[in-house]
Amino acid sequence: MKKLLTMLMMAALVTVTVKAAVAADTLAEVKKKGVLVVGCKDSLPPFGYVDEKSRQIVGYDIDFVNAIAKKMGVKVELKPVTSASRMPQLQEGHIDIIAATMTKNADRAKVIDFSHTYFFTGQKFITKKGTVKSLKDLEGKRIGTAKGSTSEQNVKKALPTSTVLSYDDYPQAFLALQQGKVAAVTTDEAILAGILAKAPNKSQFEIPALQISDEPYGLGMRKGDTNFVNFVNKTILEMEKSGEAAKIFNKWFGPGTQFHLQRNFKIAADK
């Protein structure tokens, strides 16, 4: 009975902690303790990941952040996160924000707030060169994606013959297709196109034709963190204006990548 009542008390301690991170106005506590604390991906080139020379996380989602930090007058501190555990470390508290190439859907809105869409894709599959022509291609066959995704939901539905194995990172997904224990890595394009830059045998791979869902990224935050949301909001329509988030796509993507006329349409669609 007593071993009872102990774990009652825990798990109601849990449920005021989370409901305390919920109910917090971040805003507010970000710029009274002067850091902002992102949840990010630190193995995902051109979005999040360690570079070689500064052992620093950089990256599209890193300057995007920073620059919001910058607007709130204060200082961030990276914390890597994966696919499935962003939402968690979010709600847990652990971290203020998530800038981890995070897809706004319906199922996951009910549950956190985004921001408007920063960053606009599609996604696709990473194949060995001249074996995918069509989805038919990979009916039946084995997909590998990350735990946690939308591509993980995407992929089963628009290839439901197919054996979806999970990996905790795409990069891992990737080196089971170059392993031949998959035939095909699937998530976001911009992502796949990161991947595919770094690989050194990467003449071997391409990315077909094949779209099955669009992609728009959002920063996520803590369900009815009104003031920080609209903060957050904010901040980014300026970053248009001024041609700051074009700067900082530029700077990761180029002015004359397949993304540029996406990300011009990214913000529009929010407002």
Second form
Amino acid sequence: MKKLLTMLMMAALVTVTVKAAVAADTLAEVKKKGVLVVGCKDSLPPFGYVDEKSRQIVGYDIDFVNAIAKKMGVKVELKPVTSASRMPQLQEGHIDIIAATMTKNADRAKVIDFSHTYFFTGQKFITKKGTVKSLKDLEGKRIGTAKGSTSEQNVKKALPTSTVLSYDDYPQAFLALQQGKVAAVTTDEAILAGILAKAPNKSQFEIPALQISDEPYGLGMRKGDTNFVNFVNKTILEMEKSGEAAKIFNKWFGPGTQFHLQRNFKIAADK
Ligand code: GLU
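Since the structure above is the form predicted on its own, I would like to see how the form predicted in complex with ligand GLU looks, so please show that one next.
Whole complex next, starting from this chain.
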């Protein structure tokens, strides 16, 4: 019995060691297996959402990782993640990269590595039309957002007297707003614009001009996965130079699209 237990423990140890070794060079490993496993959102237009016609997950984040996978000569497998699950999914080796509306910040950079910024937005609110003119109007109110997001942390700081209700995702928070359970939903403006664009009763809501943070998005990779991080960074700088990055932006946010936003950033190497 004791011998069996030791053998089992040894086997477990070997598995862990192999996994750690795999994590160290995702670039080589992904090329070998021929598929890049991507953690993405599946209900946040236009970043990652299920297209009604094709039933496939599409969006700005997806186009970026598709371009990176193409450069590697591999296929893409999309795995839906939530704001709270994306980092554990990456660390546990269930996904190779996060492309999921994820803000780069110092706290997260202690745990994972980020690419250069490939999208830039800022945190705002969706409210019932005409109810909110300044942050004061939200003091002491119930505000919906998503678990594990920077939105959750920022709003707690900006409105310490409010009650923050954290849902698994933003569509659930928006449902709570429609049902009158919260006075506002807060997250990145580009996400709010996407939710509003798809809402059947959108004329009842608005995004007041109240921004409480800057949110630069990065692709997330395992800590110390240097070859892969360098490859991804090189690819997105090339995409900026060739105009492919601007083309992807215009496809989802350009004039005439339902998510129209100005491109207020350029992909550049971090200083
Ligand atoms: N960009 C913010 C974050 O990374 C909010 C959006 C999200 O939850 O994915 O937390």
